[in-house]
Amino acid sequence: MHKLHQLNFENTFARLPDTFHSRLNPTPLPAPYLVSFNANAADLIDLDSTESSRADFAEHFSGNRLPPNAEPLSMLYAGHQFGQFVPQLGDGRAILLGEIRNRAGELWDVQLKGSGITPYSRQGDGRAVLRSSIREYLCSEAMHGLGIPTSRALCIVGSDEEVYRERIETAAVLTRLAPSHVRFGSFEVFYYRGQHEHIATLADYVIARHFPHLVDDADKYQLFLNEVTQRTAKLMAQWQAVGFSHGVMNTDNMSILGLTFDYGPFGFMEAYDPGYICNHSDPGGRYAYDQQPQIGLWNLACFAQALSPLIPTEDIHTVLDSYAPAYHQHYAESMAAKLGLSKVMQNDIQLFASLLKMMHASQLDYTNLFRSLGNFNSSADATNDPLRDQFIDRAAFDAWVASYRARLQQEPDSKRKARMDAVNPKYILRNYLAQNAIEKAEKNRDFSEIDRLLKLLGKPFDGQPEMESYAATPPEWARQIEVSCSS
């Protein structure tokens, strides 16, 4: 493990032309704090855990003190937001210091979220405040923990200088890790400015760092888009299977890697409502949980018409097509799996939406009523009342309950329990208890429940007797809990 000023910087997106980015320092926080570490992604680049005691640690991961060998800079990019096209975007309160090698021999960009104005701020302060940032920092190990590709936390920086959202806010910054930062919107801005060259160029450089595997074939960027769009599919598959909603999907948040970032309104599905909407700024549910796996497909259409100029159009078709697909298998795969099923037979999709349909009408708790499904009695002599009674249609549970019985019996696995529960979490991030984090790290700069829920969250298929009340429904005044954009 290294020190701090051996960590080994590479910063090969700095060796691209100043117009893909913009140098600059990050602004100076004010009497910064450590929140909290996670020695978890310290791994992923090598740092020693111990150097978080360091007296000087949080001026590194402030801004204020830039490792060696780091070039900061932002990152250009466009988007399409809201279904509609916004011609310049880019990192409005992030900077990339560099990126890391560690001795697996994996880059990692290591980002500070919240470090200031950048040119691409649009009026904006450029920081983070404290209360997103438990959010964000909490949820992508949560994602993490759940196997779903994700962008990694290292730590969170706070200080007592205000912030003005809804309300004033303490200021905080997010050490964020990724193999990439670039986006489907890194792309779309050189196609509308009509640089077609940049298009390339920056497509050269994703496939040689990240599919160095397509560098020599002559379809290379064919099959890098369609490298994105199954990537892209399984993603929404094992967003919907656990319950998660994004809440902004707008193409500058998909990442050209298949990864879950740039958290914000967020939110794990409770009481399941396919209709779910996360994000108060929503109102119209354009990113509502059922409607993300067809959001999906939209930004990839976004996406793909950014890289037309490589790609003849009847190929794009062909790759674009290959997306409904994808998705439905994953999709199907996994819930087959949460079910206890080791494969995907005929009738399962029936049987899937059947289930979905009667936890609808009786409002049940997604996460909870899949894990408690682990207990299921496929003798045909059982009664399973404790599943039969938080269903209001008894007589449809048990005519679901023959269906799924006879299922079992074509492939009967004495160790089904251990196979449900290792695919259906205990555990998630409920917005209530994020809101408890926050709420005693705000009033109090007690940070204990960050970390509690960071460790917590780190195994979220393990039996954690002393953490019980954890997965409990939600309490009457999480009803209260919103979430938005500046979230």
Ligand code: AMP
The other form holds:
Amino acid sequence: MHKLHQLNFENTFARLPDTFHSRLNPTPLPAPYLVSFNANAADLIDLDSTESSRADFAEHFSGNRLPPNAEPLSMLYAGHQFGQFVPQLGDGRAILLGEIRNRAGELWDVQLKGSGITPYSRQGDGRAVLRSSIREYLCSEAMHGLGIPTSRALCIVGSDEEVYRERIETAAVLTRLAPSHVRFGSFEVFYYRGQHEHIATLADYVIARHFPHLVDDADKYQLFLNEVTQRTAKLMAQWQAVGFSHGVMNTDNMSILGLTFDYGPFGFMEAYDPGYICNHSDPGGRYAYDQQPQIGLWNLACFAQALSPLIPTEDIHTVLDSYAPAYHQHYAESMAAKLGLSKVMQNDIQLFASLLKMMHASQLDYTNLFRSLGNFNSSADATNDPLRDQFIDRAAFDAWVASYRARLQQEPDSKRKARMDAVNPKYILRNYLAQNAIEKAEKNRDFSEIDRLLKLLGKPFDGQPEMESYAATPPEWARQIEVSCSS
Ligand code: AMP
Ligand code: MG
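Would you mind generating the form predicted in complex with the named molecule now that we have the form predicted on its own?
Now the complete complex, all chains and molecules, led by this one.
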């Protein structure tokens, strides 16, 4: 394990031509203090966790003091935002310090988010507020706990510097780790500019770093597009299965590695509603929960267009056509697992659909209902009352139970509950849980709730008796929580 000054930086993105980024230092953050530190993420970059108790730790992860081999830069990209192409975006408030090679040989981007104005800031102030930094910090670790690919979060550093949003808030810097921060929009910017040589340079860079098995293949660009397509299809299925809504699925927020990243107004669905919109700034529901799978494909089509100078049109179509079947297969497998079914059989899609329809009608909590299904007793004389009582339409429930029971007879029943509990989380990051942590942090500089949630959400499938109340459906006051693009 390394001390701060020993971190093993190896900065590959900084070696790309200047067109791809702007070099700059973070803007100093006044009187920074450590809000939370995530030892699990520290392991990813071989950082000795005891370093977090150094008096100057916050100075380092506010960007006020840089590690010796960092080469700070902001990345250039463009993107389709709510359907409209914006030719120039880029890290408007993030700075990549560089990449760290860990003992396992993996290269991790280390990025400060909220570290001040950059050449891509447009009208923005370059800052992130404590509230949204806490949400991203907790959600990325919650997603990791759920087994869903995501960027990670090393720590949050706060400051009393004021930041103006709908109200006055305070600034924070989140240190984010990811195998890559390259987005669909990183390619789109060069397609728009007609700089096709840069598209090839970036594709070659990404392939060499992340898809080395493709390097010598004559069809490497098509195969790269295919990998991104398959990963995105799987990611969308994972989001849908766990009830996660990203909120801002612009192409600049879509990772070429199929990671969940750029957490903003995300939300985990509570009462089941396919049209669930988590983002208050998206009244039309472009990014509603049930739109996500098709938006994934829409975004891939934008990405494919940016790669079109490198791939024959016919091959692009072949790849994009593979998205829907891949998505449906992953989704069906995930839903089958949630019902304790080891494989997908012919009428299973109908079985999921009718359960979801009943859940919608009864406004049942998506997470808790699936979790409680683990206790379903499949013997013919069992009444399953605690479950049955939750549904308004008991006759529909009884009919569904008859099909489910019949279907379970085709399964090896041993350890069904254990299998179901391993895929149906007990704990998710509910908005009200995040809100409680945020309020304690903002009002009293009490960060204990953040740490408690970090620990809990790291093991979302394990029942933790003393934490039972954290699985509760939202209290009445939580209806007032509004999350928007403002962060
Ligand atoms: P997002 O929707 O958060 O991914 O942001 C879209 C774009 O706006 C990205 O290029 C961000 O870097 C940029 N951005 C968001 N908030 C700010 C801010 N406060 N200051 C500067 N740029 C920002
Ligand atoms: Mg973004």
